[in-house]
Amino acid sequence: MASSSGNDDDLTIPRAAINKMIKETLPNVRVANDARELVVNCCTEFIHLISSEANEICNKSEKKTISPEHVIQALESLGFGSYISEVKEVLQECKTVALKRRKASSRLENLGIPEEELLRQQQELFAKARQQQAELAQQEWLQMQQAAQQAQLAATASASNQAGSSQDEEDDDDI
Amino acid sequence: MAAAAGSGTPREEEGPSGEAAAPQPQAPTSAPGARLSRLPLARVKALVKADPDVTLAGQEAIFILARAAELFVETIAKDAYCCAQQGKRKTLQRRDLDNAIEAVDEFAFLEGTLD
(Lines of atoms letter the chains of each structure in order from A and count residues from 1; the text may use other names and numbers.)
(Lines give C-alpha, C1' and ligand atoms only; values in the text may rest on other atoms or scores of the structure.)
Protein backbone atom coordinates (compact mmCIF):
# COMPACT_ATOMS: atom_id res chain seq x y z
CA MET A 1 0.00 0.00 0.00
CA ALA A 2 1.58 3.24 -1.03
CA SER A 3 1.55 5.88 1.62
CA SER A 4 -0.42 8.82 0.36
CA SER A 5 -0.20 10.93 3.47
CA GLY A 6 2.86 12.65 2.14
CA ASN A 7 4.68 12.06 5.40
CA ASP A 8 8.11 10.65 4.70
CA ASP A 9 8.14 8.69 7.91
CA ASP A 10 5.20 6.58 6.80
CA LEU A 11 7.09 5.24 3.84
CA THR A 12 7.62 1.52 3.67
CA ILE A 13 8.43 -1.02 1.04
CA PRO A 14 5.18 -2.08 -0.60
CA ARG A 15 3.56 -5.11 0.96
CA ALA A 16 3.25 -6.87 -2.39
CA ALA A 17 7.00 -6.81 -2.93
CA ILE A 18 7.62 -8.34 0.49
CA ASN A 19 4.96 -10.98 -0.04
CA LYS A 20 6.58 -11.95 -3.30
CA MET A 21 9.99 -12.31 -1.70
CA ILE A 22 8.60 -14.35 1.17
CA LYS A 23 6.84 -16.63 -1.27
CA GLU A 24 10.01 -17.17 -3.26
CA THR A 25 12.06 -17.80 -0.16
CA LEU A 26 9.54 -20.03 1.56
CA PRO A 27 7.37 -21.58 -1.09
CA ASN A 28 4.37 -23.48 0.22
CA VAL A 29 4.65 -21.99 3.67
CA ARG A 30 1.73 -20.26 5.26
CA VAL A 31 2.62 -16.92 6.77
CA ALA A 32 0.43 -15.05 9.20
CA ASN A 33 -0.61 -11.56 8.24
CA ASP A 34 0.92 -9.84 11.21
CA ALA A 35 4.16 -11.66 10.53
CA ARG A 36 4.18 -10.21 7.02
CA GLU A 37 3.50 -6.78 8.41
CA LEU A 38 6.48 -7.13 10.68
CA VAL A 39 8.73 -8.15 7.80
CA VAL A 40 7.69 -5.03 5.90
CA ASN A 41 8.64 -2.87 8.86
CA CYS A 42 11.89 -4.72 9.46
CA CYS A 43 12.88 -4.28 5.84
CA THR A 44 12.22 -0.56 6.09
CA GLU A 45 14.25 -0.36 9.27
CA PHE A 46 17.08 -2.22 7.62
CA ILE A 47 17.20 0.28 4.78
CA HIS A 48 17.26 3.16 7.23
CA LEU A 49 20.01 1.49 9.22
CA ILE A 50 22.29 0.81 6.30
CA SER A 51 21.72 4.12 4.59
CA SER A 52 22.34 6.02 7.80
CA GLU A 53 25.61 4.19 8.35
CA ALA A 54 26.58 4.59 4.71
CA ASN A 55 25.86 8.29 4.98
CA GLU A 56 28.20 8.64 7.94
CA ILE A 57 30.91 6.77 6.09
CA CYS A 58 30.29 9.02 3.11
CA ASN A 59 30.61 12.16 5.20
CA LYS A 60 33.91 10.96 6.60
CA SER A 61 35.19 10.28 3.12
CA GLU A 62 34.66 13.90 2.07
CA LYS A 63 32.49 12.78 -0.78
CA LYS A 64 29.06 14.22 -1.26
CA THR A 65 27.30 11.29 -2.80
CA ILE A 66 26.79 7.92 -1.15
CA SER A 67 28.60 5.45 -3.32
CA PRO A 68 28.28 1.66 -3.54
CA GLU A 69 31.54 1.43 -1.66
CA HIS A 70 30.02 3.30 1.26
CA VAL A 71 27.09 0.93 1.32
CA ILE A 72 29.42 -2.05 1.29
CA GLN A 73 31.43 -0.68 4.15
CA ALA A 74 28.23 -0.03 6.06
CA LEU A 75 27.12 -3.63 5.58
CA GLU A 76 30.47 -4.82 6.84
CA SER A 77 30.52 -2.64 9.91
CA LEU A 78 26.96 -3.54 10.89
CA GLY A 79 27.55 -7.26 10.72
CA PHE A 80 26.06 -7.97 7.32
CA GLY A 81 29.36 -8.78 5.68
CA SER A 82 27.91 -12.02 4.38
CA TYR A 83 25.74 -10.05 1.99
CA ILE A 84 28.69 -8.36 0.37
CA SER A 85 29.64 -10.92 -2.24
CA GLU A 86 26.11 -11.09 -3.65
CA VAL A 87 25.72 -7.37 -3.48
CA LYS A 88 28.91 -6.97 -5.50
CA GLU A 89 27.34 -9.04 -8.26
CA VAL A 90 24.68 -6.41 -8.61
CA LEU A 91 27.37 -3.81 -8.94
CA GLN A 92 29.01 -5.81 -11.68
CA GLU A 93 25.73 -6.08 -13.56
CA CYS A 94 25.26 -2.35 -13.23
CA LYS A 95 28.58 -1.65 -14.83
CA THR A 96 28.01 -4.22 -17.55
CA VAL A 97 24.63 -2.78 -18.43
CA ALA A 98 26.02 0.75 -18.44
CA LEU A 99 28.82 -0.35 -20.72
CA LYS A 100 26.46 -2.15 -23.10
CA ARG A 101 24.26 0.89 -23.27
CA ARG A 102 27.15 3.14 -24.14
CA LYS A 103 28.37 0.73 -26.81
CA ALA A 104 24.90 0.28 -28.24
CA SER A 105 24.28 3.99 -28.62
CA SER A 106 27.60 4.59 -30.34
CA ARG A 107 27.07 1.60 -32.64
CA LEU A 108 23.68 2.94 -33.63
CA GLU A 109 25.15 6.29 -34.52
CA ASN A 110 27.68 4.64 -36.81
CA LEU A 111 25.53 2.17 -38.66
CA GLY A 112 22.48 4.33 -39.02
CA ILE A 113 21.82 6.46 -42.07
CA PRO A 114 23.77 9.71 -41.76
CA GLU A 115 21.82 12.88 -41.45
CA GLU A 116 22.74 14.34 -44.84
CA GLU A 117 21.52 11.25 -46.59
CA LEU A 118 18.24 11.38 -44.67
CA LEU A 119 17.85 15.01 -45.68
CA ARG A 120 18.50 14.18 -49.30
CA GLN A 121 15.92 11.40 -49.22
CA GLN A 122 13.43 13.76 -47.70
CA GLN A 123 13.95 16.36 -50.43
CA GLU A 124 13.51 13.68 -53.05
CA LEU A 125 10.25 12.57 -51.55
CA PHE A 126 8.97 16.14 -51.40
CA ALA A 127 9.90 16.77 -55.03
CA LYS A 128 8.18 13.58 -56.08
CA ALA A 129 5.07 14.48 -54.19
CA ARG A 130 4.99 17.94 -55.70
CA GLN A 131 5.35 16.51 -59.17
CA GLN A 132 2.56 14.04 -58.64
CA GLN A 133 0.34 16.77 -57.36
CA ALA A 134 1.10 18.94 -60.36
CA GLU A 135 0.37 16.12 -62.79
CA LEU A 136 -2.87 15.37 -61.05
CA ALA A 137 -3.93 18.97 -61.13
CA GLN A 138 -3.10 19.22 -64.83
CA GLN A 139 -5.10 16.10 -65.62
CA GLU A 140 -8.09 17.48 -63.82
CA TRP A 141 -7.73 20.76 -65.68
CA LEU A 142 -7.58 18.98 -69.04
CA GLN A 143 -10.62 16.93 -68.22
CA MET A 144 -12.53 20.02 -67.24
CA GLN A 145 -11.53 21.72 -70.47
CA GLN A 146 -12.59 18.77 -72.55
CA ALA A 147 -15.87 18.53 -70.79
CA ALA A 148 -16.46 22.24 -71.30
CA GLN A 149 -15.60 22.01 -74.99
CA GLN A 150 -17.91 19.10 -75.48
CA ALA A 151 -20.65 20.88 -73.71
CA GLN A 152 -20.14 23.90 -75.95
CA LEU A 153 -20.08 21.79 -79.11
CA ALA A 154 -23.25 20.08 -78.11
CA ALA A 155 -24.87 23.42 -77.41
CA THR A 156 -23.89 24.98 -80.75
CA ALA A 157 -24.79 21.80 -82.64
CA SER A 158 -28.29 21.76 -81.27
CA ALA A 159 -28.60 25.50 -81.83
CA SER A 160 -27.57 25.24 -85.52
CA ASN A 161 -30.13 22.49 -86.05
CA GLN A 162 -32.86 24.99 -85.50
CA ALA A 163 -33.69 27.21 -88.45
CA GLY A 164 -33.24 30.94 -88.09
CA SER A 165 -30.91 33.62 -86.95
CA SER A 166 -28.41 31.54 -85.02
CA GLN A 167 -25.68 33.96 -86.08
CA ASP A 168 -27.26 36.74 -84.15
CA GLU A 169 -26.86 34.70 -81.09
CA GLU A 170 -23.21 34.29 -81.76
CA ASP A 171 -22.71 38.00 -81.99
CA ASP A 172 -24.13 38.33 -78.58
CA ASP A 173 -21.28 36.27 -77.29
CA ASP A 174 -18.72 38.92 -78.12
CA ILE A 175 -19.66 41.21 -75.31
CA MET B 1 15.78 -23.17 -0.07
CA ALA B 2 17.06 -25.58 2.56
CA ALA B 3 14.38 -24.60 5.02
CA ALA B 4 11.47 -25.58 2.82
CA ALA B 5 12.83 -28.56 0.95
CA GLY B 6 12.82 -32.05 2.40
CA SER B 7 11.60 -30.92 5.76
CA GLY B 8 8.73 -33.35 5.74
CA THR B 9 6.08 -30.68 6.27
CA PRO B 10 3.01 -31.40 4.16
CA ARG B 11 2.43 -28.98 1.30
CA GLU B 12 0.24 -26.16 2.45
CA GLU B 13 -1.64 -23.68 0.41
CA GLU B 14 -0.85 -20.05 0.76
CA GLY B 15 -3.03 -18.28 3.36
CA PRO B 16 -6.16 -16.55 2.12
CA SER B 17 -4.55 -13.17 2.61
CA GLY B 18 -2.30 -14.07 -0.28
CA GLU B 19 -0.48 -11.39 -2.10
CA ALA B 20 -1.88 -8.12 -3.26
CA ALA B 21 -2.23 -8.08 -7.01
CA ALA B 22 -1.21 -4.46 -7.06
CA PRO B 23 1.54 -3.82 -9.58
CA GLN B 24 4.76 -2.72 -8.01
CA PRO B 25 6.08 0.59 -9.18
CA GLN B 26 9.47 -0.01 -10.66
CA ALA B 27 11.85 2.87 -11.03
CA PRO B 28 11.98 4.22 -14.56
CA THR B 29 15.76 4.00 -14.57
CA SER B 30 16.89 0.72 -15.97
CA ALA B 31 17.72 -1.87 -13.41
CA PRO B 32 20.79 -4.13 -13.53
CA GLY B 33 20.84 -6.67 -16.31
CA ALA B 34 17.75 -8.69 -17.03
CA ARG B 35 17.04 -9.11 -13.37
CA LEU B 36 15.08 -6.32 -11.78
CA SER B 37 15.34 -5.83 -8.07
CA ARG B 38 12.37 -7.30 -6.26
CA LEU B 39 12.08 -4.03 -4.46
CA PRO B 40 10.87 -0.92 -6.24
CA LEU B 41 13.97 1.21 -6.57
CA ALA B 42 12.08 4.50 -6.43
CA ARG B 43 10.73 3.53 -3.04
CA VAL B 44 14.14 2.49 -1.76
CA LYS B 45 15.50 5.81 -2.89
CA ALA B 46 12.65 7.65 -1.19
CA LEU B 47 13.39 5.81 2.04
CA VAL B 48 17.06 6.73 1.86
CA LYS B 49 16.24 10.36 1.22
CA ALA B 50 13.76 10.44 4.10
CA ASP B 51 16.81 10.66 6.31
CA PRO B 52 17.41 14.38 6.78
CA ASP B 53 21.14 13.85 7.03
CA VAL B 54 21.39 12.25 3.64
CA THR B 55 22.09 14.66 0.83
CA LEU B 56 22.83 12.57 -2.20
CA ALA B 57 22.84 8.88 -2.95
CA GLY B 58 24.11 7.51 -6.22
CA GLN B 59 22.00 5.21 -8.33
CA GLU B 60 24.33 2.25 -7.99
CA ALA B 61 24.33 2.68 -4.24
CA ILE B 62 20.55 2.45 -4.29
CA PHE B 63 20.70 -0.69 -6.41
CA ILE B 64 22.97 -2.52 -4.04
CA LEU B 65 21.10 -1.33 -1.00
CA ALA B 66 17.93 -2.76 -2.53
CA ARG B 67 19.70 -6.05 -3.12
CA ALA B 68 20.97 -6.08 0.46
CA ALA B 69 17.43 -5.48 1.71
CA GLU B 70 16.25 -8.44 -0.36
CA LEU B 71 18.89 -10.63 1.20
CA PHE B 72 17.86 -9.38 4.60
CA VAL B 73 14.24 -10.35 4.02
CA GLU B 74 15.27 -13.77 2.76
CA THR B 75 17.50 -14.30 5.76
CA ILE B 76 15.04 -13.24 8.40
CA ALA B 77 12.24 -15.22 6.76
CA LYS B 78 14.34 -18.37 6.75
CA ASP B 79 15.46 -17.83 10.32
CA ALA B 80 11.89 -17.31 11.44
CA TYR B 81 10.81 -20.42 9.59
CA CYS B 82 13.33 -22.47 11.50
CA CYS B 83 11.71 -21.23 14.71
CA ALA B 84 8.30 -22.26 13.42
CA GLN B 85 9.58 -25.71 12.58
CA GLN B 86 11.10 -26.05 16.02
CA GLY B 87 7.69 -25.22 17.43
CA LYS B 88 6.26 -27.89 15.12
CA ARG B 89 4.08 -25.33 13.44
CA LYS B 90 3.38 -25.08 9.76
CA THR B 91 2.42 -21.45 9.74
CA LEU B 92 4.96 -18.71 10.24
CA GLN B 93 3.76 -16.55 13.08
CA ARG B 94 4.87 -13.19 14.26
CA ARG B 95 6.48 -14.72 17.32
CA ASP B 96 8.81 -16.67 15.04
CA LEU B 97 10.11 -13.39 13.74
CA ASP B 98 10.41 -12.07 17.28
CA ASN B 99 12.49 -15.09 18.21
CA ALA B 100 14.66 -14.77 15.15
CA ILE B 101 15.29 -11.13 15.96
CA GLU B 102 16.30 -11.87 19.49
CA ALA B 103 18.48 -14.76 18.50
CA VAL B 104 20.63 -12.90 16.01
CA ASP B 105 22.94 -10.13 17.17
CA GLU B 106 22.82 -8.26 13.90
CA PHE B 107 19.05 -7.98 14.20
CA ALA B 108 19.26 -6.10 17.48
CA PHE B 109 18.43 -2.88 15.67
CA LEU B 110 14.98 -4.32 15.04
CA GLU B 111 13.99 -4.58 18.64
CA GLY B 112 12.39 -1.18 18.40
CA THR B 113 9.97 -2.39 15.74
CA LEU B 114 8.60 -5.21 17.85
CA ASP B 115 5.99 -2.96 19.35
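Predicted model, so just to flag it, every value in this text is computed and none were measured. Numbering follows the first chain given and starts at 1. Just so we're on the same page, rigid core means the largest C-alpha set that superposes within 1.5 Å between forms. First, how it differs from the form predicted alone.
With the core held fixed, the Cα of residue 36 is displaced between the two forms by less than 2 Å.
In the core-superposed comparison between the two forms, the C-alpha atom of residue 120 has shifted by at least 2 angstroms. Once the rigid core is used as the reference frame, the Cα position of residue 60 differs between the two forms by less than 2 Å.
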Given for the second form:
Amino acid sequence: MASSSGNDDDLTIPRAAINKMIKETLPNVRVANDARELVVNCCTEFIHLISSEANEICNKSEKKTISPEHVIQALESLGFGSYISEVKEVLQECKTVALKRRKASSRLENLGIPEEELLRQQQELFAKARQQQAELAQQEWLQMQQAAQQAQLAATASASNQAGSSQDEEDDDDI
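Please give the corresponding structure for the form predicted alone, as opposed to the form predicted together with the partner chain shown earlier.
Keep in mind that what follows is only the chain, not its partners or any molecules around it.
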Protein backbone atom coordinates (compact mmCIF):
# COMPACT_ATOMS: atom_id res chain seq x y z
CA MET A 1 0.00 0.00 0.00
CA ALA A 2 1.43 3.35 -0.99
CA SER A 3 1.07 5.97 1.70
CA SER A 4 1.94 9.61 1.32
CA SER A 5 2.34 10.13 5.07
CA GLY A 6 4.94 7.38 5.53
CA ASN A 7 3.15 6.04 8.62
CA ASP A 8 2.05 2.67 7.28
CA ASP A 9 1.92 1.18 10.80
CA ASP A 10 -0.79 3.69 11.72
CA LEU A 11 -2.97 2.45 8.86
CA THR A 12 -2.84 -1.32 9.34
CA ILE A 13 -5.11 -3.80 11.00
CA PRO A 14 -3.74 -5.11 14.32
CA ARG A 15 -1.73 -8.24 13.66
CA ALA A 16 -3.29 -9.99 16.67
CA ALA A 17 -6.72 -9.64 15.08
CA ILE A 18 -5.48 -11.10 11.79
CA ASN A 19 -3.70 -13.95 13.59
CA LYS A 20 -6.89 -14.77 15.46
CA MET A 21 -8.92 -14.79 12.23
CA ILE A 22 -6.35 -17.04 10.55
CA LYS A 23 -6.38 -19.49 13.47
CA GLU A 24 -10.19 -19.57 13.53
CA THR A 25 -10.49 -19.98 9.77
CA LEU A 26 -7.61 -22.43 9.31
CA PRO A 27 -7.13 -24.16 12.69
CA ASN A 28 -4.96 -27.03 11.39
CA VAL A 29 -2.78 -25.02 9.01
CA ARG A 30 0.54 -23.38 9.81
CA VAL A 31 0.95 -19.98 8.20
CA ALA A 32 4.39 -18.43 7.74
CA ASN A 33 5.08 -14.98 9.18
CA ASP A 34 5.62 -13.57 5.68
CA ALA A 35 2.21 -14.90 4.64
CA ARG A 36 0.61 -13.36 7.74
CA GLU A 37 2.23 -10.02 6.92
CA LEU A 38 0.94 -10.30 3.35
CA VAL A 39 -2.59 -10.98 4.63
CA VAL A 40 -2.36 -7.91 6.90
CA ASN A 41 -1.24 -5.77 3.97
CA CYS A 42 -3.95 -7.15 1.68
CA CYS A 43 -6.65 -6.55 4.29
CA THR A 44 -5.42 -3.02 4.87
CA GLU A 45 -5.35 -2.29 1.14
CA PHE A 46 -8.83 -3.78 0.65
CA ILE A 47 -10.27 -1.65 3.45
CA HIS A 48 -8.54 1.44 2.08
CA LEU A 49 -9.90 0.74 -1.42
CA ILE A 50 -13.48 0.18 -0.22
CA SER A 51 -13.47 3.15 2.15
CA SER A 52 -12.05 5.48 -0.52
CA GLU A 53 -14.71 4.42 -3.00
CA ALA A 54 -17.43 4.69 -0.35
CA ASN A 55 -16.17 8.18 0.48
CA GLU A 56 -16.41 9.22 -3.18
CA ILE A 57 -19.97 7.85 -3.38
CA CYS A 58 -20.81 9.67 -0.16
CA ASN A 59 -19.43 12.95 -1.52
CA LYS A 60 -21.34 12.54 -4.80
CA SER A 61 -24.57 12.14 -2.85
CA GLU A 62 -23.66 15.30 -0.92
CA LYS A 63 -23.53 13.51 2.42
CA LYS A 64 -20.96 14.01 5.16
CA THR A 65 -21.09 10.56 6.74
CA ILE A 66 -20.36 7.28 4.99
CA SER A 67 -23.34 4.99 5.49
CA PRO A 68 -23.58 1.22 5.05
CA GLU A 69 -25.37 1.85 1.74
CA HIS A 70 -22.32 3.77 0.49
CA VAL A 71 -20.09 0.80 1.37
CA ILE A 72 -22.43 -1.61 -0.41
CA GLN A 73 -22.44 0.63 -3.50
CA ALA A 74 -18.63 0.78 -3.34
CA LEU A 75 -18.42 -3.02 -3.27
CA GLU A 76 -20.68 -3.19 -6.31
CA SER A 77 -18.79 -0.55 -8.29
CA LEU A 78 -15.41 -2.17 -7.53
CA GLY A 79 -16.58 -5.59 -8.73
CA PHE A 80 -17.15 -7.21 -5.34
CA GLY A 81 -20.90 -7.68 -5.84
CA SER A 82 -20.67 -11.32 -4.76
CA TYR A 83 -19.91 -10.14 -1.21
CA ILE A 84 -22.99 -7.93 -0.89
CA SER A 85 -25.39 -10.57 0.45
CA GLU A 86 -22.90 -11.54 3.17
CA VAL A 87 -22.23 -7.89 3.97
CA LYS A 88 -25.96 -7.27 4.38
CA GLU A 89 -26.24 -10.24 6.76
CA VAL A 90 -23.34 -8.96 8.86
CA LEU A 91 -24.85 -5.46 8.83
CA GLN A 92 -28.12 -6.87 10.15
CA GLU A 93 -26.28 -8.78 12.88
CA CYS A 94 -24.42 -5.60 13.87
CA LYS A 95 -27.67 -3.65 14.06
CA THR A 96 -29.23 -6.36 16.22
CA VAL A 97 -26.24 -6.40 18.60
CA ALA A 98 -26.23 -2.59 18.80
CA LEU A 99 -29.94 -2.55 19.56
CA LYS A 100 -29.48 -5.13 22.34
CA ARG A 101 -26.66 -3.03 23.81
CA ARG A 102 -28.80 0.10 23.76
CA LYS A 103 -31.66 -1.73 25.45
CA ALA A 104 -29.33 -3.19 28.06
CA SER A 105 -27.76 0.17 28.75
CA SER A 106 -31.07 1.85 29.45
CA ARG A 107 -31.56 0.21 32.84
CA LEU A 108 -34.11 2.77 33.94
CA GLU A 109 -36.40 1.79 31.09
CA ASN A 110 -35.96 -1.89 31.97
CA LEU A 111 -37.15 -1.30 35.55
CA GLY A 112 -40.68 -0.70 34.34
CA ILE A 113 -41.13 2.14 36.84
CA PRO A 114 -42.55 5.41 35.51
CA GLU A 115 -40.24 8.41 35.58
CA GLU A 116 -42.55 10.27 37.99
CA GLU A 117 -42.28 7.42 40.48
CA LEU A 118 -38.49 7.35 40.14
CA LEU A 119 -38.37 11.11 40.79
CA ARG A 120 -40.60 10.71 43.85
CA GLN A 121 -38.33 7.95 45.19
CA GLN A 122 -35.29 10.11 44.54
CA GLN A 123 -36.81 13.04 46.42
CA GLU A 124 -37.69 10.71 49.29
CA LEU A 125 -34.10 9.46 49.45
CA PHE A 126 -32.81 13.03 49.41
CA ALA A 127 -35.18 13.94 52.27
CA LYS A 128 -34.01 10.94 54.31
CA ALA A 129 -30.38 11.87 53.69
CA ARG A 130 -31.03 15.48 54.76
CA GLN A 131 -32.80 14.22 57.92
CA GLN A 132 -29.90 11.90 58.76
CA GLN A 133 -27.43 14.72 58.16
CA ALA A 134 -29.42 17.05 60.44
CA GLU A 135 -29.61 14.40 63.18
CA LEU A 136 -25.88 13.80 62.91
CA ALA A 137 -25.18 17.54 63.14
CA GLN A 138 -27.50 17.77 66.17
CA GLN A 139 -25.68 14.89 67.89
CA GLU A 140 -22.31 16.49 67.20
CA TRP A 141 -23.57 19.82 68.61
CA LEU A 142 -24.88 18.12 71.76
CA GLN A 143 -21.58 16.30 72.22
CA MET A 144 -19.68 19.56 71.87
CA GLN A 145 -22.00 21.21 74.41
CA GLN A 146 -21.53 18.34 76.86
CA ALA A 147 -17.77 18.47 76.40
CA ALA A 148 -17.80 22.24 76.99
CA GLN A 149 -19.92 21.80 80.15
CA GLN A 150 -17.63 19.07 81.44
CA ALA A 151 -14.61 21.25 80.76
CA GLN A 152 -16.28 24.15 82.57
CA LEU A 153 -17.18 21.93 85.54
CA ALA A 154 -13.65 20.56 85.65
CA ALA A 155 -12.24 24.08 85.56
CA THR A 156 -14.64 25.20 88.32
CA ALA A 157 -13.81 22.15 90.44
CA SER A 158 -10.11 22.72 89.91
CA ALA A 159 -10.42 26.37 90.85
CA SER A 160 -12.43 25.56 93.97
CA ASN A 161 -9.95 22.84 94.93
CA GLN A 162 -7.12 25.31 94.60
CA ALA A 163 -9.06 27.89 96.58
CA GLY A 164 -9.90 25.28 99.21
CA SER A 165 -6.33 24.08 99.54
CA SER A 166 -4.97 27.61 99.82
CA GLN A 167 -7.64 28.30 102.52
CA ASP A 168 -6.52 25.15 104.36
CA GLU A 169 -2.91 26.36 104.23
CA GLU A 170 -3.98 29.70 105.69
CA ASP A 171 -5.88 27.90 108.44
CA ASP A 172 -2.79 25.78 109.19
CA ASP A 173 -0.70 28.92 109.45
CA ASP A 174 -3.11 30.36 112.03
CA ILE A 175 -2.71 27.38 114.34
